[in-house]
Structures are given as C-alpha cells and as structure tokens.
Amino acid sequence: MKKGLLIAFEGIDGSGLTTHSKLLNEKLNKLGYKSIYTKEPTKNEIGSLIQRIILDKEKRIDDNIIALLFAADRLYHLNYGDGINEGILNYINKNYIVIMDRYKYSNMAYQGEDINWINQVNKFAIEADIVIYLDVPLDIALKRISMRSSISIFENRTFLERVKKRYIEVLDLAKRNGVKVISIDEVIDNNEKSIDEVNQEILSKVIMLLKNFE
C-alpha cells in the first residue's frame, strides 16, 4: 500500500459488525497488508462514559448530548487513540489499513434527527475511504441481539427501524463525499448466509477496491 486507508463497517445492531470487521482485519494481515482493528465507542475516558450511558435504561440522556459525546470520542480516537492503540491518523500516516467497527456514519444514523448537524459536528473527522454496510433484516438482527448478555438503549425494534431508514440518506451522503460504499446483503432468497459466505464476499470486494488505491 502506498497510502494508509480507513475502512468503516456500518449497519444496525445485530448485523455482525464486530465479527466481520475482525475477520477482515485478520485476513488482510494474512495476505500481507498492514491492517489494524479498532472500534467506537472506544475504551478511552469519553468512550467509557458513552458505554455507561447507553447501557443505563433508567436514565435517558438527550440524543444531542450523546451525539456530541460520540463526536468528541471520535476526535480523540483519531488523534490520541482508543485507550489501547495509537490514534487512527498515526496508523494512516504509517500506511496502515485501519478497520473501524463503526465510525461517524453510525453517529449520523443513530442520533440523526438532523443528519446535516451531526455531519457538521463531525467536520474534523476524515471521511472513510471505504464503507462496508452490512444489510440484515430487522427480525434476524433482533434475534441476534436477544442472545447478548447486555442490551443498550438503541437495541429495540422501533428505534432500529428508524436507524435502518436513516442509513439510506447517510450512505448517499458518504457517496457524494467520495466514499466507496460496499453493501453486503446477509440474506439471499430468504436464506441467511453463513459467516464465512458473508466474509468471503466482503474480502473479495475489498481486495478489488484496494487495487485502486495502490
């Protein structure tokens, strides 16, 4: 790679973002690319505060406050790190592929009553080079979520229906800003694809796009 890249995984809760972003990172490293995985919210001070807020169903915080916290966490993440790794920009400057388990596009879709405002709040956050959107039916996503030990304030049908619709506008905005968007359908002919099938599809499409950045 002649330059570092940012690849962001996006989708509603239950779409397999963590599973597939980690698998892509592992496979790219095996293929000889310098790749690193990281996620948002982070494990730094701001990210830890966000985690406490979104897991507390008793104390409901205004969406605008949550949006600003995510934007602050992201800016810290870009420049100083996630509490484990260096800042994203440092890795990009070292020609790494940085694989993000959620990025600013989640911020716009989840707190997006006013997507343009949230986009402006994130104006210091660079665009991703590639966004991988994992598209999964709501019923399947909710079934996966139900098996988790802890469920956030976002993980309910009514909310996720709105988020899914917002992603259409968010991804369109990303495309207009020059981001390459890969949309992966996790269900075909009413049959759920296996993790391996989805991952192989992601890998092949990413490898094709990476050739354009070499």
Ligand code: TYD
The other form holds:
Amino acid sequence: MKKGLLIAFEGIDGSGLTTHSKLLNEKLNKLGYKSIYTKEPTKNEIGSLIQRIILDKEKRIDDNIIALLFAADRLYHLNYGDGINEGILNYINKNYIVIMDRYKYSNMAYQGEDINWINQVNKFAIEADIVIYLDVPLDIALKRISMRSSISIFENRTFLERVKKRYIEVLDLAKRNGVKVISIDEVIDNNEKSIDEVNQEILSKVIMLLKNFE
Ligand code: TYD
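What would the structure be for the form predicted together with the named molecule, rather than the form predicted on its own?
First the chain shown before, then all remaining chains and molecules of the complex.
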C-alpha cells in the first residue's frame, strides 16, 4: 500500500467483530499486506477503567461520562497505543493497514442522546477509510451473548435494539464524510452463515476496495 489505511469493524455485541477482524488481519497478512489488529476499548489505563465501569451493573455511571472515557481511550490509542502496540497513527504513517475491532462509530451508536456531540468529542480521531458493518438479527446476537461469562451493561435486548437503530444513522453520517461502508449480512434465508462464509465475503469486498487505495 502506498498509504496507511484504517479499517474499522462495527456492529452490535454478538455480531462477531473480534472473530472477523482478527481473521481479516490474518488473511491480509498471508496475502502479503502489512496489517495489524487492534481493539477498543484498549488494555491501557483508560481502557481498563472503562472495562471496570461497563461490567459493574450496581454502580451506574452517567452515560456522558462513559462517552467521554471512550473518546479519551481512543485518542490515547491513536497517539500512544493500546498498551501492547504503538499508536495507530504511527502504523498509518508506516503505511500499515490498521484493523480496528470497534472505533468511534461504536461511540456514536452506543453513547449519548446526541450523535453530533459524540462526533464532536471525537473530532481529533481521524475518519476510517473503510467501515465493515456486521449486520446480525438481535435474537442471534442475544443467543451468542448468553454464552459469554461476563455480560456488560450494554448487552441486553432493549439497549442493543436502540444501538442497532442508531447504527443506521451513524453509518449514514460516516458515508457523508467519505467513508466506504461495507455492510455484511450474517444471515441468509433465516440461516446463520458460517464464519468461513462471512470471512470470504468480507475478504473479497475488502480486496476489491483496496485496489482504489493502492
Ligand atoms: P468488549 O467486551 O471489550 O468488546 P466486544 O464486546 O466488542 O468484544 O466490550 C466493549 C463494549 O463497549 C461493547 O459493548 C461496545 C462498547 N463500546 C461503546 O459503548 N463505546 C465505544 O466507543 C466503544 C469503542 C465500545
């Protein structure tokens, strides 16, 4: 690649973001692309604080504070890293493809009443070049979540239903800001596609788009 690229995976909890973002990274590496996988919230100080807050169902904290923490974690991640790797911007400058397991579009879909305010507090976070939105029916997402050992304050039907609706608005805004959005349906004729099928679909769409950036 002549320039670095930021690819963000987005979707509700239970949509398989971690599985598919890691798989895409592996496949791109095998194909000879310089790519790296990284995740938000991060494992650094701010990210760890966020994890503690969102897993605590007793001590609820104001949503606007949570919104700002996610935005702060993101700016730190961009500039200084996630506690494991260097800052995202360093990789972009070294012409890497950075694959993000969630980015600022999660912030806009999950927090606050006002998407524009969240967009504003993320104004120093560069736009992604490509967003891959994994679209999954709520029932399937909830079934997958129920198999997890720890469940956050966000992982319930009422909240995720709202997040799913918000994503439509968020992706629309991203498109207007020049982001290429790839939307992947994880279900066909009421049947869940296999991980391999979904991965193949993502890979072929990404490879096609990458040609525009080479
Ligand atoms: P986590 O268990 O770290 O990741 P995931 O469920 O995506 O594998 O939980 C992260 C949660 O934080 C997830 O429910 C989405 C949410 N989130 C926000 O609410 N705002 C944000 O800005 C980000 C990045 C994530």
